[in-house]
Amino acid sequence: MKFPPFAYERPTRLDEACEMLAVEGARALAGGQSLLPLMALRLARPATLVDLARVSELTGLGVDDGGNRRLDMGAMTTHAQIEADSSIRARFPVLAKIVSHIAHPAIRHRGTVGGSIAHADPAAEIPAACIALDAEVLISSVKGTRSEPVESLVAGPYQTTLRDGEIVTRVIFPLRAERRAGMDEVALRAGDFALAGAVCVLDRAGRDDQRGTVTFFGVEPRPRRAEIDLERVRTSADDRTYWVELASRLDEVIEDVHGDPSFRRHLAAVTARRAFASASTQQVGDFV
């Protein structure tokens, strides 16, 4: 099919491509990979399309040891940059394991961290591995710029609390000590979008104060975040038994062409089990 009429602009700066977001009908082009499909069927139609591609506050990828301890990124850093980079792949590897599982290679090197966070789909894999891992981001607009978690810059389906004219310009992971993370997912093909998935976390602030968490995502409209009993599981003769407890509490589990509920809450079960022993088996070091 073919794209309706629209503006195309190419900013270099981010001061420009904030004016240029600013006008009614502007929307931003981080990678194109939701978009233009979107574009082509008509279910898009932007007056103006603003290419970040060449804004030049929106790259770059480093791990800060310094007092910050974090992992920094621009929002245009695209998937096949994070599942190459050695500096992740060391202190972040189940960062470079998600994006393992986006889509084709072709896409990983088209689509960003910022354009998936915005795009907000259900299924994704970014926006539950920022949420499970902490992750903020910063956004800017003619109007200054703010900072906000990812688990509550994602409001529900295709939908965030990202205002008119406003951009992802950086995403940012803490450096948690005595972290660990695994994940799982399940699709019909490599390369398609998961019908289920999770990412499990498990933190140690001490000998006795451990925490763990997994997060859903591609079973409800959002990606969801729950609290792991680890001593019942580490106690329980059988385990899965606790597992499908934790899914059985998904309440606005999705129902489409590919499964019902019931089944997806299956799947979610099995995702988290299998993301918690990967969690588990990971040798821990200094960070996730």
Second form
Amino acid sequence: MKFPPFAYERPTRLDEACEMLAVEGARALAGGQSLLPLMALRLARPATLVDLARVSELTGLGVDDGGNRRLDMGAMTTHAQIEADSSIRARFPVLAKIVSHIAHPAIRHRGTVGGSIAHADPAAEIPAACIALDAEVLISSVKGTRSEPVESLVAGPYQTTLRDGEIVTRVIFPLRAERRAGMDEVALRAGDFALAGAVCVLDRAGRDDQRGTVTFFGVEPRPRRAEIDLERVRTSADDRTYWVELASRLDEVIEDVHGDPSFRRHLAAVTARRAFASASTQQVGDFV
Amino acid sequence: MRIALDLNGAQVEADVEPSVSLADLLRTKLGALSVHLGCEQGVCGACAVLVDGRTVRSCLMLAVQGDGRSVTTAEGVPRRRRGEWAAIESAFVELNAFQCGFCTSGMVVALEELLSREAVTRSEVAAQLSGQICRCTGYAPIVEAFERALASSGRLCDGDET
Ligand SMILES: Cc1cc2nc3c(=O)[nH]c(=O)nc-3n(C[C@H](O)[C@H](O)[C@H](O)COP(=O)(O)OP(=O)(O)OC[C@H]3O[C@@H](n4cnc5c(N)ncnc54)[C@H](O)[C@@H]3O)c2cc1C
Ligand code: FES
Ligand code: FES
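Could you switch over to the form predicted together with its partner chain, since the one displayed so far is the form predicted alone?
Full assembly next; the chain just shown is listed first.
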């Protein structure tokens, strides 16, 4: 399986990249870990690939503790960089953990956060983590810049609201005091796409958690964030029934060779319960 | 497009079409026949090479993306390991860590990445091997060979990665 022919551009500045992507048939190339297999299989046939690797505006990663209180990463940040970054491991451990579930080390060395979001695989970890943690993306094109929460950007399976020629430039995660998070997923083998996964986020105010959400991935055509009834989880004798009930409300569950909807719903309940347990045991502080 | 890269310590140049993968450039123009192509879609790991010291799937990288980078294939590993190579080779042979050998060059490259670290845990060995498929031998002997190679150079350590 060889790639079909295409023209190749290698811009070094964002404005150049925007101009190149404004041309009919042009497509962004980030890590290539999703796009190149699609091209090998002839499921994608771009006329021009615009390689974003040398565009400096798309790199860099830092936690801002000052006025902005956020984690800001360039779209070309790789899964491996997220996994290894000490500020992410300290302040957003759930992010470091969730990317370690993406494929294998060799793929994590090249795959990027921007590419993952733009590709919008229903079972992908990063879009789900972004939705769970209220991340937004900054977007540029020849028409200007805009921002959009990942929650609305991801529109369906492999579908986003990105318009032709638009580049995701940065991904911004707010740093919330007293937020904790955990995740869990089930895959057939280490590195495979998840059959089902969940990211749980708990926001505390005062002594108790005031709000909890669980974001499912791999279960429906797009990640779905659901509110947790914290009072019920706290007071029920066996919280399993609560998670089963929550998962039973997922109404577009994927059916494929790996499992029918009832099996996936079961896995959704199991992973949500474990993600909640993992979030609950985290210390409260500037951790998510 | 004219590109230049460092291949196993030698500076090489090549003219390539953008649609040529790094794997095909290495195999067809640069003589690195250790690079095997199993699936050509990122799943099997037979085509593993190091780019700037990190493992990548050379079937999922364009040759033009390798411009200016340093590439190591299995051919280059013995030279990088120098005195340690004999012990690594005999670990693979003695433990039957290969049969047909199709996956072996990818395994050697995956091992080289671990050998370039100071300390490696058993769970890191397992994580590294999760991306390398072998259809013959079974993984236990390969894990053993990795661990022996790492232990003989004092790199295998206990403890959990987090
Ligand atoms: C064997 C294998 C297993 C995998 N397993 C998993 C897994 O378990 N979980 C998982 O989440 N992923 C998995 N992946 C996919 C991997 O994570 C990809 O790296 C990721 O989905 C896409 O990132 P990329 O940088 O490689 O993007 P590319 O492949 O370069 O691009 C993907 C798409 O996004 C567009 N794009 C890229 N960057 C931008 C940008 N900045 N702005 C606008 N559009 C952009 C491209 O035009 C293309 O349409 C796997 C891949 C392989 C080959
Ligand atoms: S040939 Fe590259 S991963 Fe299989
Ligand atoms: S030895 Fe034959 S594929 Fe591994």
